[in-house]
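Presented as structure tokens, the chain that follows is alone, the form predicted alone.
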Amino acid sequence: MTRETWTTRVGFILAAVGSAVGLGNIWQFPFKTAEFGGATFLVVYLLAALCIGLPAILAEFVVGRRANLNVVGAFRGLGHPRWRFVGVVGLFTGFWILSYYSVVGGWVLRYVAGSATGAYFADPAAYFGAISAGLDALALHAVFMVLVAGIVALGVEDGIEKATRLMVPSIVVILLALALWAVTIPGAGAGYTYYLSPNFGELASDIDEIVPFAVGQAFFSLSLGMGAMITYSSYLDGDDSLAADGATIVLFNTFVGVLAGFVVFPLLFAQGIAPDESGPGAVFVSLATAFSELPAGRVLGVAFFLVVLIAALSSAISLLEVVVSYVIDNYDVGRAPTAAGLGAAIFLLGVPSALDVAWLGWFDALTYNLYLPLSVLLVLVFVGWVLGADAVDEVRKGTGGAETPAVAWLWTVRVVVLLAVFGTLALGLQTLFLEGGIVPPIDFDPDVLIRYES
């Protein structure tokens, strides 16, 4: 079976874009941002999407390209068959995901209709709590996993790459719309303050909760440690700069989620509604209760969600695609069954995430602190340790050779970036085993549905 490629380089950038703009971006970053101190978070965030995301995302599309094979199949096909665990630990990242995030994303659509409706426009905690789990949620996450089985099924080029092309610039030229009208809100300007102003004694004493979630969130937003980079770039046929094409998405997808947050925190401090309150449902309640108190609620509300419900898709698609493209790579099965079988699959994980948010919270924890971090780590080891000069050939090619740049990366990935993972790493455990989030929600507590602490 021949191997799908992108039609042009434009079209591999805005569908790796799509994939790290996602729910990362303006459901969780947002929420993140506030429930981690403001400003403080953000800059953290910042500096861990630079200087920890950019080397992470050329490992992970130098391991791709240069295999041109499924995020397993990868290791195998660079000579080193014994490291493939590392793309089973990507593939069942990306999997695992894929579950709750299809949850979150019947929960958008919900929204999308019920901004335009008004519905929860009487009671905004009520109604999410009425959709939020259940029968109703269930039937939703099935609707949006059949959306996306929808679009890989179609293929690299007629399906991911065409989606794509459309819903990135919208994504942005929405979320400016948007930007743009919140100032002139009255009372926007304490939103702004609070986004915009760090307090570095706080990261002094959290620093142990701010950066395992801030470097988690540059994870997650950058679609890193779930095989989506990987399997994206194993698409590439050509011998264009890598950096310049990471450096692209890092910065789109970071100017995107900041972008985000100049549209939550003026609409919310305008309203005066609290930002800090932290879960799944957080970004739902808040901003569904400020857009219910302004006169043109509705079309915002349509518009808001709207955008949410675009990234959710572009993202979503990267995430099927990875275990889809390792099916196909390796058994006889056609693109089409494929994308609907490993979609049936993921929406069946996805049960207990729709019946109970709780679940989708701990499910959540467990991405944040241990799949995500770790998968990561590995794919550095690898790179930097294993590769090694196979890598620095990868990224010189398209730079004009130049190689002192290229060694520069190989020994940040080997010695900085590999450290402040594994230390994230170490953090993210000690919150899951102190704070018992480890072990799953068997006992649920009704309250959860608003606000879910790990």
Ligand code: TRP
The other form holds:
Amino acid sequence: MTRETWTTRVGFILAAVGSAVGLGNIWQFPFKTAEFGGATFLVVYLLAALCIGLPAILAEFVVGRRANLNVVGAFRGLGHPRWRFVGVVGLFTGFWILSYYSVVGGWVLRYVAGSATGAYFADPAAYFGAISAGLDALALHAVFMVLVAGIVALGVEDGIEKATRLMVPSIVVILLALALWAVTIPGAGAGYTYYLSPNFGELASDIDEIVPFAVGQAFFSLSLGMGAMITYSSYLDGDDSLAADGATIVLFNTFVGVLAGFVVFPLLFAQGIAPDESGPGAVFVSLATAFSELPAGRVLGVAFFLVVLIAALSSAISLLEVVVSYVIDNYDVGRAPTAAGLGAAIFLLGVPSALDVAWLGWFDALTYNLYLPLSVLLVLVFVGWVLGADAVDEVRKGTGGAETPAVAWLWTVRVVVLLAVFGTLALGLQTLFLEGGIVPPIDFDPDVLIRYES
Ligand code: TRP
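Could the form predicted in complex with the named molecule be given as well, to go with the form predicted alone?
Once more the chain from above appears, this time first in line as the rest of the complex follows.
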């Protein structure tokens, strides 16, 4: 059977943007920005995305397009079968992330409906408490996984490419419209000030906290560290410039994250809501509060949560595709049953997160502090020090053959990016061990099943 490919270069770019733009940009980014002091965090994040994210995404593209195989097979295909374990780490990470990502996706589904009916208008905080854990959350987690598996089952061209071609432009259009509307609400000005004036004194004092988080956020947001970009670029067959595609994707992804801030902050400040209450419920509770108090809140709420939903779906399909691609490349099974079977397995892994938000937080903390930096680090060592000249060769394609930029990229990966990621991993591990985050929150309380159902 011949391997699938994208029909066009734009199709690939949109799918990659669809993978990158997701809950990371709209749900995590504005609130991490708030937690770490607004504009100050924004500056560090922008630097991290550009100086670390871009070289790293290029490294994944090199592996994917050169091998034209799934994450695990790619390392064998490039003649380094011993490095297959890196792909296995990636597969595992994808499984792990999607299990709780889908639970949050389920919340978003719920909020689209809740905005339409005004269900959360009376008491946004209590609403979040009631729907975020328990059987309700479990049911919506299931619905979200069914949607994701359905799109992946349709395949690269008919499923992923067609879906993202529609999804990505709608995300941008709706978010842009909301950002423009936000300008008109009275009292929004304080939000812009907060978002756009960095405090460098603060940066100097909190740098050890801000930097690892900004780097982790850049990885998560760019879908690095679990082979999503390796898998997507493995469906490329042309010789276009990977650097140009990578830059487009990084810029686009950053643009959407920043744009989300232009919706969230004016909205919060105009309603006098403190932006730095952190935690997974923050975006839901505070935006729901804003929508419940604004004129036309239902329409705006539906528009906003619909964007979040589309963004979450187009990212989740990339997470599932990585694992599906591995299975169908290696075993004699069809795409649809594979997507269904793996979707079911991931659903099961997400059950604890759906029943208890503490579990979701634990899954998320391990992702940020351990799996992502570890797996990005391994890919970078492989591309920088093992592939070396072959990687340079791949990067030079489509750029008129210029050698200097490609070699400069290689050395950036070998030294600067590698050290930065190593530092991130070290600080992440420190956080995990110091805060006891490595231990799962097993004091699980079966009452949640009953509590939220009454
Ligand atoms: N980038 C997506 C977001 O911002 C999430 C995501 C998709 C992801 N694929 C990934 C994160 C792979 C890490 C690794 O929501």
